[in-house]
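Okay, so here's just one chain, in structure tokens, the form predicted alone.
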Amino acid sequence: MSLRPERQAPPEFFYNETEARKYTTSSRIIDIQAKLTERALELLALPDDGVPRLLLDIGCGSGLSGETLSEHGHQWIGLDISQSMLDIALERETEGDLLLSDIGQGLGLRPGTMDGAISISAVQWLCNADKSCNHPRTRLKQFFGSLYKCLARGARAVLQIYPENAPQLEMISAAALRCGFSGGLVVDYPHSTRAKKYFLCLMCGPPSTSTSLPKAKGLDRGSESEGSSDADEEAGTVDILERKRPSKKQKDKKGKGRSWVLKKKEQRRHRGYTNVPQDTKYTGRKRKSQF
């Protein structure tokens, strides 16, 4: 099974110990994980006072990102859903404490104990409705609610994600805001299709004038802008709290019959919406303009 150079495979991929070991020993993957973790630590903006912090590594896998945290002198707790990956982390004698956990069911940590949190390509998998019991919005609410509780007041969380599309990115950001976080999205190399990276930078507590989002990298179409396209013109830094929603376009309902309505309803069910009406013989029926 092939892996894209910049992406982490879904959690189900790691249920096989052989494939998990192959992933962990790949020099390319090790290098990518190290670079992403370094960038996450930079965005975390921890005080440079030499005091080690207790950090949370969400989706730690086999401990590749945790090694970078240890190199910077921090203590860490790693959470992952894959037993195979955690077994390899134990074999590699990583320095962090490891917990087998489904973050979509909450983190289960004591309130106010963590000085910060990072995640490398894990949170977007909460949006997968691969089982009938998995509702993306519910799982995001459980995750962000428990993350907010376990962080110390004023602490930050930096979540590197690979959203499938704009609606998924909006769903993740909105779930974080509803749980009390402030902050926004930092997009490194926004004009590149391959080097582009999304970092959701969250602050535990209400927004203040003293805290501002870090500046994104590659805004000047630098050396890593190869393969850029005209469609990749997002701003490098997006403040969630000050973002203005675009005005809704007038929908053209001409020619949209029963099949179109059924298709849209099925799409909403797949995305985890629970308030989609049941299909009946009246679905998509034409109605008179007036009684």
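Numbering follows the first chain given and starts at 1. Just so it is clear, the model here is predicted, and its values are computed rather than measured. We call the rigid core whatever largest set of C-alpha positions still superposes within 1.5 Å between the two forms. First, how it differs from the form predicted together with the partner chain.
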Given for the second form:
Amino acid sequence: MSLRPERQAPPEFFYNETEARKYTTSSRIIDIQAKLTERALELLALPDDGVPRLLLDIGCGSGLSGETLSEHGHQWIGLDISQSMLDIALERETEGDLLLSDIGQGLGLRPGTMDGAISISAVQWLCNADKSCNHPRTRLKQFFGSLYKCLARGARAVLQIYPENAPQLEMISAAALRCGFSGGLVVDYPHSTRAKKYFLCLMCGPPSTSTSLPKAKGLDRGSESEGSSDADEEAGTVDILERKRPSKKQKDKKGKGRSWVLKKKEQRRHRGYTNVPQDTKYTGRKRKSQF
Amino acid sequence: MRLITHNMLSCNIKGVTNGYPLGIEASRLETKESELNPEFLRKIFPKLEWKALRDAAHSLGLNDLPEHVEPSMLEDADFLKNFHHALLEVHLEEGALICPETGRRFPVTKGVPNMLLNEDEV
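Can you now output the form predicted together with the partner chain? The one shown was the form predicted alone.
All chains and molecules follow, beginning with the one already shown.
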């Protein structure tokens, strides 16, 4: 099995001239891209009134997906990080406008302007930390935050992704939901390894009854149920403190305390870290002086 | 890049609060004809910042857009023609976009603005 492109080089270098050239010569790639875009448009569920919309094509590359959008009569703006791919798009004389930009730095579009957004096989690149200044979590947050802002109310975004593994998929969808999107994952052909395609369908604004997508679960539930037992524990410690009546100096030495630890852990969970240890009765307890 | 895209773009540098509209420095323009679609123009009209569009058109040497607009003008064929021409037919091929707050230049080459930010601007 060949190595994933994401593992080989950052996108702006991976999609060099030779790689970009494939997107005009390989009929297989062209065919797949067109099919994915068709499906994404279908999931985008634009109102069927024949009026062209202004759409966003995130990671437009050589403009193959954009061509399908143009065929449906829509105006579009494409973003990509690879100059070589955009050069190919210019060669193909695509109809949409192209921007050379890094979606991990935020989109830089005016709020509420876009009628929808599609992305074909691009967003998983955000999970790479190619440079020391790149933090996947921050980049995902920047991207989804700015995407949410620029979409009109009630608009949808359909992002087709190739996640490397389950945690990566979870990281991407959790980042989207944290930015205010509702919606979830649609998996086409889940039983086939090759034809399996993940579409992240995101909706702006409050979830309506017309949306029949599965919602991601287990975002906050764990911490809620443990909240009550924490309060009891804390009450216990307060009693002990009262009895001892520590001097001010001793109080300072005690450290940050259980509530502080719990607060910090909650913050980290909220930021999307999955490696935060569970809250138990041992959390924040002082270790014995000897084992 | 057409003016419709310019109308949607704002400066994305960290800390910039008023990065809209971007100034235009044009050294080469191109006009590509496209089909006029009144439906689309009516749909996109409420989303545009008219002043920004008019100023941008001005800086590209298009003086046909009126200063004040009302939705009723969208029925007028002449207005629609000018509107369509400025919004969708004139392409900025070479030049630069300039952030109004910091003065940062985003060069435009072959019609593609380079909006990549440096590490310290993110």
